[in-house]
Each structure stands twice: as structure tokens, then as C-alpha cells.
Amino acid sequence: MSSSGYYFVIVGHADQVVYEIELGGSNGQTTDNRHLNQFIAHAALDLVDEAMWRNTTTYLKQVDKFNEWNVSAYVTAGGLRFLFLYEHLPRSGEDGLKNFLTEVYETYVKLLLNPFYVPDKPIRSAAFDKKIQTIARKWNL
């Protein structure tokens, strides 16, 4: 992951990738930087479901930090992790993250009501691609 570049995850009931996207950096090197941004986000799943039980807010902050790449977490009502891999914060700052994945909530609940859409399965589609996109840029991802 360059230092431009996200890593955005939802993370299921049985800790499955649902849906996952990089965001904002280099086409270089995205195999091996997959792997290691997964891992990453597999390895702070602890720390946020310790700390979803100590706040009571869904926006967790700052979780994990493993060498450069910190790891933000937003928990759904329901129970799902949304994780975040930043090297360095965004332009738009700790509310800008905070506002995209509020956004990237509202959109998981918009497919939700979609009949054909099975809850925990992984997302494969390109409206979903398009409007996650859409929000990184608009929060300047």
C-alpha cells in the first residue's frame, strides 16, 4: 500500500471478507498488498470486538496499528465490521473517515433491502463498486 493508498473491508458475522476495495493508491504490487492489508485487518477483528463492547458509539476510531497502517473501525447494529487501513490520515481529516464510512453504512442498508442480496455473502456488484468509489472521492480517499 503506498502512502496515498486505502484499504477498505466489511467484515462478516464469521469474520468473512463481505466486500473489500483499495482505494486511492498505485495499480502496483495490489496482489501482495492485498494479502498483507488482509491480514492486517484479520489481525485488529480482536481489538474491535473489545472495543465495540466498551463504546457505545458505532465509530470506533483507531483500533490497530501494525508498523505504518492504522486501523479505523466502524460496527454496524447488526454486527458487522467496517475496517479501514490508512498509513496516514485523509485530507478530509478523523470527521471525513468518520462521514465515509457512516455513508458506506447507509449503502450496505440500501442493498440490504434488495431482495436477491443474501446477508453475510460476498458483494459482487459494480453499482456498489461505483458508489463506494463515488463516496471515497467525495470525502477526498
Contents of the next structure:
Amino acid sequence: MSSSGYYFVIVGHADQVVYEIELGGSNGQTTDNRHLNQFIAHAALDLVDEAMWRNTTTYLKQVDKFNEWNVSAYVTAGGLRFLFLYEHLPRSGEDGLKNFLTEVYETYVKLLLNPFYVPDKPIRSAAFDKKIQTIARKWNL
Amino acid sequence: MQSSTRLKSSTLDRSLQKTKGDANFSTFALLFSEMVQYSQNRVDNIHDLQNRLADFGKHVGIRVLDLFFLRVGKDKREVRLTPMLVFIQKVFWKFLFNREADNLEQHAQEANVYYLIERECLVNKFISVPNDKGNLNCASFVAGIIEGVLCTSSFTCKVLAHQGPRGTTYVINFDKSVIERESRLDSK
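Can you swap the form predicted alone for the form predicted together with the partner chain?
After this comes the whole thing, all chains and molecules, with the earlier chain placed first.
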């Protein structure tokens, strides 16, 4: 089984995509896979919504499973949802994933502090992209 | 072009922790008075002035909640209404103003109205309201902060500031979707 990539998406308050990125794995991700990723993430949103009102922790481990894809979620204090799709846990394991999500959260808050960034609008900053990729490499994704 | 990309990556790399001590109160008071004057020059009536200050506050509130979680290292969100309000009254107020708000009360008849009372509002310390301005209360800025914090954590509400006999009162009016969710979570 080839090592597949991971798909990470930040979902805003109105269920819109604020940021999405494909990480790691092979470069042979077809457009079909991308639609499937969005579909799986969207379907998992309901479960995340339910879980976030029962569980006060920010990191919700695995919330959903679709065929061989697992979905992990991280809910921020500001009600933003981070979804992470993976087939197999990254080499650094559950902890590595949690640390990755925490660092992405920190980077997001730094972006949020920028008064020119309107919350819930799509993030199109190249520096943010690069930073996320650096964090992903750091946690062995 | 190269210097601007360098600058952008540096803001995302900077630490979120506070570098030095608390901000100087006089500096803040000066900044706040400028904000009030700026708004005053652009509105026709007091209601709009209060709305503008509340908008500034919302701007702050949305951001400061996440900042608080990261600086203090808290990782348990509040999902129920009363703990959230208590959190704002005690922990969050301490983070913002270095003291706790004095009282938190619920309206006797309407379950979706809460009052948060503090004796002396920090931002109003150097603000004097002349008689022709009537009901103006610059604590609308703080009301905006509270509204920003609550709305972004999915407790949709409207917050207004009033000057009462016991001090500055923030009237928090929750949306009925919040009350419905609360009763749903209660019954689970």
C-alpha cells in the first residue's frame, strides 16, 4: 500500500472552508481524491458538532471513519473546527498529530491577530501555507 | 518584494507570549480616548457612537479569546452557559483587567438575560460624559468584547452596557438558539 497523503481543512463557523491543504504522501493525488476528501470532511462535520458539545477538550481524537479514511478533529476556543483526514496514523503517532494541530492553532491565532484578516474568510496567505508545511514536516507527517 | 515576504513570515514566527509587563494604563487611556473621539467625529447620535465602540470591542473579543487559551495554556473549552459566564466573570476578567468582575446575576423572569456587574469600569476611568451626551456609556467597548467572546464560542447574544447604582452593568441577551441548545444538553 503506497503511503498516502493527509488532508487538513479548517472549517469556519458557517461550515465554509477557511483553509485546506494536502500534506505528505505521493504527489499522485488526482482531482477525484480531492473531491472525496471534501466529501468525507463535510460528512464528518455533523459528528464533530455533536462531539464538541459533549466533550470540553479541544482535541477530539478520531470522530469518524469512512472506508479506510479516518477523521480527527480539533475544536478551537473560538469555535473553529480543524479536520484532519488520514488513512494511517503518521509515524509520530497520535501525539504527533495532536502537536501538529496545536501548532497550526498557534499559527492561525497569529494570523487572526492581524487586524486586516477578517475572521471566517478564506486564508490565502503564501506565508501561512509555508508555515503549515514546515510544521507538518516537523511532526513527520 | 523580498523584504515584504520576509516581514510576513516573521509575524507568523513571533511568539504569542507577552514580552514585557502589563501595558501602561495612561497609554491605554490615551488610545481609548482617541478611539472615542474618532468615532464621535463620524456619527450623528449617541446610539451610533455606542455601536461603533461595541464594534471595536467585538473586533478585540474575537481575537483575545483564542489568544487567552494559547497564552494561559488552557485546553478545556466551556460548552455550557453558566460555566462560560463564570469563566468570563472570573478568569477572563482577570486576564483583561487584572481583577474579577463583581457580580453575575440572572434575570428573575427571563431565562435568557444575564447581568454582569462591576463596580468600577476600567475604560471609563478617565472618560467624563458631559450633560448633553445623556446616556452615553463608553463601557460599550467592553460590552463589545464580551459579545465578541460569546458569539465566537457559539453563544450568540447581544450585550449592552448600562450605568447602574451598583456600577457598570452589562446586560447579556442570549439568542433563543443558545437556550434551546442548553435545554437539549441538559436533558441528555
